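Quick heads-up: it's one chain on its own, the form predicted on its own, in structure tokens.
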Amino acid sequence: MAAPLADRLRAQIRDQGPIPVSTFVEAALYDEHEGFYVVGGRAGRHGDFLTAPEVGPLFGAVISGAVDSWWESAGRPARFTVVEHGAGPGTLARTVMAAEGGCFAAGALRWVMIEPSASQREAHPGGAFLSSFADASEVEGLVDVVFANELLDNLPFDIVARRGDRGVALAIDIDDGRFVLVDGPPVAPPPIANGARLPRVDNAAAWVVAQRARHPSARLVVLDYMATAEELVTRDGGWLRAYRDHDRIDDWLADPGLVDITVDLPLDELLALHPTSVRLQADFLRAHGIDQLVDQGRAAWHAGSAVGDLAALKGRSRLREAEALLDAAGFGGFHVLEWEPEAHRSGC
């Protein structure tokens, strides 16, 4: 039986010296025996944190509208494949299908869920329009859209700091058995004040580059919480968070494998990859019909509130979901980055 993850990481540090932050985070989240997502950590009201799909079915209905618009732009092909990375238990797929958009109704939509965690794949819905895999290499055929909602923030990251005219990558050491941050190898000095720290998301950037190379004819859509380096510095490390059972955990180093570890993405690093569209998530949702869906919900509530029928209750729920999804201090303040297919970029 494998030793507890924390003990294995301590042994690695004793043998090899301080390890990169990204090595620690990768083990904490994805270790094959005890990683947080391997042993059952997940999004949802009965999980550890909420993402937009778990707020309610409205988010999926809006994404269904977005899929319809992308399908129309592609000329309404007979088959339209969307690959969702980091699909978790399949909540978004369920709500997109339930919305029964035009692409779905035409029988064109194929929704592929990529989720490395076996415990989460077990919850994936099945059906003619849905399939799921542990790894994207298993997907065959043309891919039209690569979609990732709150995936990049969970990819292993590093932390850099400025020390006078020098830069350092922080590392993780042990002190009296506790995991602690220490100065590691030198790096180019980041453009921040002396003593300040920033996340560095090389893995997130590499993921984007790899998807663009693997699927040059696909639209890549990334939704996540991001901020400029200037904004992140003002948060004084508040850009790194840990959660368990919906509670914020103060010490993200204390219990590797038992908590989710997530980071605000430095927007500057992703802008360097030249997305064709950058907007706030609230603007993205409005562009794809959330206001019209809310109006429908409001009308249903007004029409049936006196008797409290199911349609009225669903309409009222839609109003509440919209408030959360459009909240500038929450989901509405996330960023959506899109990379159009290469054919679109070249004007073909």
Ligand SMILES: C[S@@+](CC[C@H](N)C(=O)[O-])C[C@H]1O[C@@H](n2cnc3c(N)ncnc32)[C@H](O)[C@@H]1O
Contents of the next structure:
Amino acid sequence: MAAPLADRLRAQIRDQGPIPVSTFVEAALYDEHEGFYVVGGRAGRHGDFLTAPEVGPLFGAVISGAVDSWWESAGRPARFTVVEHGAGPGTLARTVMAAEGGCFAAGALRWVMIEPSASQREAHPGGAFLSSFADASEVEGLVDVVFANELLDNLPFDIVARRGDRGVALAIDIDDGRFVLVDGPPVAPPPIANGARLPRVDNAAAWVVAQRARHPSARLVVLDYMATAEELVTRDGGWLRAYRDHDRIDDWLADPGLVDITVDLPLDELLALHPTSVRLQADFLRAHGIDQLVDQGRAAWHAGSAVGDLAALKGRSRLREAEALLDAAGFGGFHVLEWEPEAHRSGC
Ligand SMILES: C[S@@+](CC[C@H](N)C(=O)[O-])C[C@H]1O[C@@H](n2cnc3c(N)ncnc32)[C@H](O)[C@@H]1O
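Now that the form predicted on its own has been shown, please provide the structure of the form predicted in complex with the named molecule.
Whole complex next, starting from this chain.
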């Protein structure tokens, strides 16, 4: 049996010297035996952290509206394929299907989920959903939309720091058995004050570039927490967070494999990839009908609150979900970046 992950990382550092932060994070999240996501870490009310699809069915209903608008503008093709990367246990797919939008009702929607973590795939309740898991390499045929909610913040990142007129990438060493950050190789000086630090998300940027190259006729949509370098360096509580069972963990280096490790994405690095649209998540949700869905929920609540029937309770829950999804200090303040298809479908 392999030695515990922390011991293997210590041995690696003793053999090779300090390792890049991204190597540590990759092992902590995705080590084949003990990675946080491999052993069952996940989003959800009963999981480790909450994401927008896990707030309730409203987010999926809005995404269903977005899919319908993209399907309409593609000329309502007979088959419309959405590939969702980092699908977790498939909550978004389930709630999109449950919303029964036009693309779904026409039998056109094919929703393919990419999720490397077996424990998350197994958490999918199954059932008669027109969605399935696949390996990224198996996705064939025309893809219309590539979608990722809170994937990029979980791809292994690095940390850069300013040292006078120089920049350094931080690395991870051991001191008295504990993992510590030390200065590593030189990098271009980041545009921040002396001593300040920023995340560098080259893996996230490479993922965007790879998806654009692989699916040039697809719309690419990524939703995540992001901020400019200026905002990140002044952010209360910093831009790196670790979670376990919904608790925030102070020392993200202490227990690799036992905690989720995530960063606020540096918007500047992703803007350099020229998205065609950049907006706050609240604006994206409004553009795709959240207010109308909330109005319907309010009407159902008013009509049925006296008897408290199921439709009324669902309506009331929609109001609460909308508050969370539109909160500027929470999900509403996330960014949505979209890259339009390079070549639209012909003949539609
Ligand atoms: C923060 S969770 C988000 C889950 C879901 N999208 C949600 O919003 O609830 C990130 C997910 O991305 C998955 N993941 C990590 N690397 C990936 C990759 N290269 N391709 C696809 N998914 C990946 C992880 O296993 C994890 O389930």
